[in-house]
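Heads up, the chain below is alone and in the form predicted alone; it's given as structure tokens.
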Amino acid sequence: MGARVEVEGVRKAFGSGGEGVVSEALAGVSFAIGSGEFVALLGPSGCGKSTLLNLLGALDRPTSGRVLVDGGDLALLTEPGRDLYRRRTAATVFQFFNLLPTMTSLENVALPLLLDGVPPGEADARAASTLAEVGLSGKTGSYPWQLSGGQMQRVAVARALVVSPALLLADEPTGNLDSRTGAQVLDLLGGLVAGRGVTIVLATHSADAAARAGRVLSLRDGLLEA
């Protein structure tokens, strides 16, 4: 089941000194995302998309306002609680894949489970099953350098999915892919909503990519556009 997300009057400022705030990445943003929704955050570079994803992933805290996931305020989590949240509730897919080059696809996908204390045999079985789910059952023994860009992104999606997250955060996941391969990855993400009920938040500067989501939130200069 997907997570429910509520963002309430969130501001995020970076840098301060004698002359005041240097920059405000988010200037009072509010919205809600229902369980199992696929929502796109659309906007140009510097509009606040990645800052919002970092807040939703408990990688940062807002300057003011609240970010709630299933009713829990992420800012109130202890450091161990934040680690646990990132291991079990919210997973992220990155633009640059972030696969470990010395590990096979299976090993890359199994790694989050091993770090969470899952026995190696179970971790490998779950990793193999998840790779099959994203269409890569024949690539379990392949290293990243042996894969295409689209295949590497599918491995990255599998690595995020293997922990059965309630919330999947995708930061420009098609930014390094050609249009056809990018569309396949977006189809995969859309299918996860139907098949697993995962809540997905996609950050993108591409209107075409955003249009694949069920709902689009447009950001500019740290604010939601009407």
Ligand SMILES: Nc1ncnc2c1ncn2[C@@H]1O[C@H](COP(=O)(O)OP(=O)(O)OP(=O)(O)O)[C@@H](O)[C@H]1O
Given for the second form:
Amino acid sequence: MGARVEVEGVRKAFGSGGEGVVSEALAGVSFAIGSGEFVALLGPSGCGKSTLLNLLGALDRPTSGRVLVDGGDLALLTEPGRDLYRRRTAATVFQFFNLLPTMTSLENVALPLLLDGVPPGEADARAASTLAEVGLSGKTGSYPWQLSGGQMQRVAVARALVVSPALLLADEPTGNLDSRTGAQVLDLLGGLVAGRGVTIVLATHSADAAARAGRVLSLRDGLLEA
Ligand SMILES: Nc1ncnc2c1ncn2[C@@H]1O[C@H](COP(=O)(O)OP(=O)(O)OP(=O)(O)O)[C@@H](O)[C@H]1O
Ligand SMILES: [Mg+2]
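Moving from the form predicted alone to the form predicted in complex with the ligand:
Okay, now the whole complex, with that chain kicking things off.
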């Protein structure tokens, strides 16, 4: 099942330190995403995409406004509640994969489960079946440096999926891939919406990538465009 997301009047300011000057990365953003929707956040560098994904992932809090996931305000989570939310509900895929170089594909994918207290045998079995789901059953023993960029990103997608998240946050996941490989990763994400009902929010500056989502939200200078 996917998560339902509501963003209500969200602003995010970062103090610059000098002369009390504050820059607003998000200047009042409101939208809603249904369970199992695949939505793209499209906009140029600096428009606030990563800032917004960080708020959805409870890695940061809005300066004002609310972010609700399945009706619950993320800002009201207790510290342990936030940890659980980050470990089990919202998973992130990054532009540079962020795989651990000394671990095999299987070990990278099993890691979030081990950190969540899943017994090693079960963690390995779930990691193996998730790697099979992304088409990498033949690469379980490979290290990241033995994989292509597209394969590394599929390992990263498997690592995000292995915890059965309700919300998948993808920050420029194809930014480091050629267009054909990038399209395959986006197809994989689209298939997860159809197959698992995960809600996906994809941040990208590529209109081509965004067009593969079910709906596009255009962000510019911290505001949604009509
Ligand atoms: N921790 C921070 N401290 C100060 N300013 C920040 C911080 N994080 C982001 N910003 C500013 O907020 C604005 C939005 O940044 P953000 O990273 O969200 O953009 P983006 O759309 O993800 O860009 P890109 O496509 O380059 O990744 C930028 O002006 C950036 O400089
Ligand atoms: Mg960014």
